[in-house]
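Next up: just one chain, as structure tokens, the form predicted alone.
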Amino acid sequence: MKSSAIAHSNIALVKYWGRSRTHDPSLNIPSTDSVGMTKLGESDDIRLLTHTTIEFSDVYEQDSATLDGVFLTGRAMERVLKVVNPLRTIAGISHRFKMMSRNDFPTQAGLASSASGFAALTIATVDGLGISLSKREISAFARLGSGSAARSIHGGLVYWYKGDSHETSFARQICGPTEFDMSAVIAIIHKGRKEVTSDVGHKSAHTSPFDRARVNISRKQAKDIEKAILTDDFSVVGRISEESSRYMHVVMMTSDPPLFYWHPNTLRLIKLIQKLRPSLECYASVDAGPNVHCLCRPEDAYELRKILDETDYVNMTIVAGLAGGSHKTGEHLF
């Protein structure tokens, strides 16, 4: 009963940011729809991806996980549980679990590692147990780990549904890794771990003034971006995925307690992208973290690499195109 999987980074386009208030907050069933770009970086030592095997057996004595080699415990833990426990009941199985998973790339950063990591063990999950589920549903469990994990299922870009319910909270693939031509120049300004995970974050949104007007903003939005994907309109899913990315931020610097994710070098780039944009068009979202996706057509991509290399304050930078969804691998951890 051992399974292994391995799943992609997901940067919200349109934001998740927010759970529902008038839901069971465990489910993380969010306050709008959202839209992802499910991320491949084109490295061969990043390649943005989680790598997770859980095995279920009678010899485990506790259920146990680790993460790039560190024991989970506390409220890290509690998120694993909260995706494999409703599994093992579906399964009827009672056995405990031993986990491993490895991420490729900064965890908890802002580079979506929540979403690829419990996409990656919901994957697992379902087929150490040997459970048959759809997409759908995959996508449905991925979420009560990390809402956005629900997206990092599907490659190319995902629309998210708020739904109303545990089943009616999914992802569906808006478009494949082949059918968008966008790239992401991931700029990292900053390595470590962010002091406040999005997690907590999630849950005091509601005590911003400007959350509401955000919600109400985000649905338009999100179906205005679907479309502007669909019609191969680049600029529109720029400006859209700028736009979000503000909104958000203002929500988090707003809200009690405030949550300022940004570096001073992070508002710094964002200005540089918005200078180079007359000649070079790119635009700048910020998730959950100082790090800078600059997103830009492929053909733009290495010119926009160069200039960010060449700029002091960024540490580094990965190149991204559209990922695959996530699957199954018979390379186990352990």
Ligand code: PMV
Contents of the next structure:
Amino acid sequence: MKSSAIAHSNIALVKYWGRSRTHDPSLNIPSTDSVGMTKLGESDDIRLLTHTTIEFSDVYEQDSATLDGVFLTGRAMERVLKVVNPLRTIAGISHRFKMMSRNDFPTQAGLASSASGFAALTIATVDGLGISLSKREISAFARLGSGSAARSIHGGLVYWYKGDSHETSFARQICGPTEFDMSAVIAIIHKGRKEVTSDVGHKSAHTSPFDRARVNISRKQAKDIEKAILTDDFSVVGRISEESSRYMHVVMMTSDPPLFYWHPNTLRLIKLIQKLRPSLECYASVDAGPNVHCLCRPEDAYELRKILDETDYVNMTIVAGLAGGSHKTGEHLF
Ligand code: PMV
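Can I get the form predicted in complex with the ligand as well, since the one above is the form predicted alone?
Below is the entire complex, every chain and molecule, led by the chain shown above.
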């Protein structure tokens, strides 16, 4: 009953920030629909993946999980159990598990490590327990660990319906990785862990006076960006992505307590990206961290990367394209 999976991280183009206030918050049902790009790093050592192995066996006396060699405890372990426990119940299996997970990129730095982490955990757990679930169901279970993990189940560009129950809040693919040409040049400004996790940040979104406006606009943004993706309109995709990122950060900064994920250099970089347009068409999107995803057409990625590499406050860049879906692997970590 050992199984392993590899899952890709994703960057939200239309952001999820804040949970529905009419549902049990532990279900991670979002206040808005969102859209993400599932990413594959184009360098051999950073592919933006999580690799997870889980084994259920009566030899284990207790559940245990490690991420990059560190045992998970407290809230982190609770989130793992939120995914594994209902699946163990469905399988009718009470064996304890050993889980080991590795990211090939910095954890909790606004690069969506929880998305790939919980997507990999869900796929490996479903397989390890020998249950058969549809992708829609797997996406919904991944959501219980981290909302954005619902999107990481699929490759390419992905739409997450907020839904209004556990079963109806799931993600589906808009188009596969070869059907839309887009790259993200990720500019790392700061590698450290963020001070406030998105898990905590979601709770205060509704305290911002701008939250309601963002929720209303996000609905339209998600529909409009899907249309732009399907009609290959990169300019609209980029413009909506930049807008959605800015609106989310306005909500973060005006929540109680306020959340400032941007560093001063994040703003400098957003302004640089705006200045590069229109001669080099690129757009900035920032998740819950200081680092900036610079979206562009693949043919512009290397020129953009060169500019960012020459920018003194950018520590490092990673070029990412669209990934395929997350999947099982026969390669086990133990
Ligand atoms: O899935 P979580 O709880 O890590 O929240 C993700 C929040 C953002 O990354 C900021 C936006 C998103 O939609 O992925």
